[in-house]
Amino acid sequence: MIVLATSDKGGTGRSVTTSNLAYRRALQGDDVCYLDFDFGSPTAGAVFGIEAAGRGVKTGAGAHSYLLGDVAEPARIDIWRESSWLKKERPPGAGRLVLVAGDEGGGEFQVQPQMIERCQVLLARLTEEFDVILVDLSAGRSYAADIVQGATATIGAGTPVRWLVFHRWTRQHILAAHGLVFGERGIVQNGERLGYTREQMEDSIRFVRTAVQEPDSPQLGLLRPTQASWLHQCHEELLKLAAQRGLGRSMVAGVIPWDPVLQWREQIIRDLDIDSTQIANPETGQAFDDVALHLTRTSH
C-alpha cells in the first residue's frame, strides 16, 4: 500500500506524525519504506534521529536528484541500524524500516513527464519491497503532490492508495483542509483529472487532527469553569465545522493529542518514553498504534 501525506498549512506535525506512523507500522511487523518528498523542508531524517540526513542527504542521491534525473536510485537508509533514538539493531517481531531521504538544499521544481515517469518506477519497485510505503508530501498544493499523484494514477489497481489529509483542531485548519482536498486544484479534482471517479478519491482519503486537546483531557484540570465552558462550546463548533466541510468522524483516520514530547522536540515517541522516563503520554503512543493499523483497513 502506498500511503501519501499531506497538509495545506506548515506546522500541522505531519512530518513528525507520519514518521511515528512509519516506526509504529514496522514494529507491527511490516517492512516499511519512508519516502521524503517534502522537497522544502525534508526533515525525517532529524524526526527518525539521523544526524547525517537531519536536512537531507549531503551526497547528491537522494530522492530530489533522482527525480531530476542526477541518479539511477535514491540512497536508502536503514533507520533501524543508523538513528540514535533507537537501539541500533531490529527489534524481534519487527518489519524494515527505510528512509528515502530528500537533498539538502532541494526546493520545489517545475514538474516534468520524466519525473511522473520516474517516481512511478521508484513506487512500483518499492511496492514490491515493502508493504507500506508512506510518502512525506510538501505543504499545500505542491509540485510533489502533482508528481506523486500522476504516478500512483499508472501504478495498477492492484497497488492500493491513500491519502493522509494532517490538520490541527482550529477553524483555520479545517477550512484549509478542506479546500486542500475539495477545493480548485485539490486532490479530489486532480484525481478525477487522472481518470479516478469523484467517488474513488473520496474513499482513498483521510484526515488526521494532529495536537487536539480534548475539553476532558486531565491536562486541562487547572482551567477556570468559564475556560473550561468556552472550550467546550469551541469544540462542539469546530465538530459541526468538520461536518460540514466533509471532515466529519467518518473520514477521521486518527486524532493525535498535544503532547509535551512532540511540543518541543520532533521526534520518534519509543515505548520507554511512555513507560520508564515517562516523558511522553500513554494516549500518544496508543494513538500512533491506532492510526498505524487503520492505515490498511478496507472499511472505515
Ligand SMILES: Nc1ncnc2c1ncn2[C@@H]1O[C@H](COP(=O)(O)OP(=O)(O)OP(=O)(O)O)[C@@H](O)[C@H]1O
Contents of the next structure:
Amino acid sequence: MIVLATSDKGGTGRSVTTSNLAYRRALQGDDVCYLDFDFGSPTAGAVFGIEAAGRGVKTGAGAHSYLLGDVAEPARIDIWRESSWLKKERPPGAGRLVLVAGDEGGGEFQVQPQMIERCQVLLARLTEEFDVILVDLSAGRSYAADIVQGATATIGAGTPVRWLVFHRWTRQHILAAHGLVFGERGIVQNGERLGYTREQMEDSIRFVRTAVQEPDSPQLGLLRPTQASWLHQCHEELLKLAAQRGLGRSMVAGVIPWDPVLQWREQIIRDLDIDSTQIANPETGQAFDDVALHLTRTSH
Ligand SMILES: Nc1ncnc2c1ncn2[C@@H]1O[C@H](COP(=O)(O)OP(=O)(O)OP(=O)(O)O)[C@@H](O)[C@H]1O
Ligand SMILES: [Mg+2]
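Okay, that's the form predicted alone, but what's the structure of the form predicted together with the named molecule?
Complete assembly follows, chain above in first position.
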C-alpha cells in the first residue's frame, strides 16, 4: 500500500504524525518505508531521531537527487538501527522500518516527465519490498505532489493508494484542507484527469485532525466556566463546518490529541513513554494505533 501524506498548510503535524504511523505499522508487523518527499524541508530524520538526516542527507544520495537522476538509487536508512530513540527498541515480530530521506538543501523544482518515470520505478521497487510506503509530501500544491500523483496513477490495482490529508482543528485549516482536496486543481480533480472516477478518489482520501484539544480534555481543566462553555460552542461550529465541507466523520481516519511530547520534542512516542516514564498520554498512542490500523480497512 502507498499512503500519500499531505496538507494544505504547513506545520499541520503531517511529519510528526506520519512518522508515528510508520512506527506503529512496523510494530504491528508490517515492513514499512517512509519516503521524505518534502523537498523544501525534509526533516523527517529529526522526528525519527536520526542526527545524520535531521534536515535531509548531505551525501547527495537522497530522494531529491534520485528524482533528478543524479543517483541510481536513493540511500536508505535503517531506522531501528540509526535512531537515537528506537535503537534498542525493536521488539520481536516488528517489521522493517526504513527511511528514504530527502537531500539537505534540495529545494523545489519543475516537473520533468523523466521524474515521474523515476518515481514510478522507485515506488514499484519499494512496493515489492515493503507492505506500507508512507510518502511525506510538502504542504500545499507542490511539484512533489504532482510527481507522486502522476506516478501512482499507473501503479497496478494490487497496490492500493491512499491519501491522508492532515489539518489542525481550526476554521482556516478546515477551509484550506477542503480546497486542497475538492477545489480547483485539487487532489480529486487531478485524480480525475489521471483517469480515476470521483468516487474512487473520494474513497481513497481521508482526513486526520491533529493536535486536537477536545473541550472536555483534562488539559483544559483550568478554564473558567465561561471559557469552557464558549469552547464547546466553538467545537460544535467546527464540527458543522467540517461536515459541510466534506471533512465530516465518515471522511476522517482519526483524531490525534494534543500531546506534550509531540509539541516539545516532535518525536516517536514509544510504549515506554506512555507506560514507564509517562511523559506521553495513552490516548495519543491509541490514536496512532487506530489510524495505522484504519489504513488497511477495505472500505476506510
Ligand atoms: N498531536 C500534536 N500535539 C502537540 N503538538 C503537535 C502535534 N502534532 C504536531 N505538533 C506540533 O506541530 C508542529 C508541526 O508538526 P510537523 O512538523 O509534523 O508538521 P508538518 O505539517 O510536517 O510541517 P511542515 O509543513 O513544516 O513540514 C511540531 O513542531 C509539533 O510541535
Ligand atoms: Mg513536515
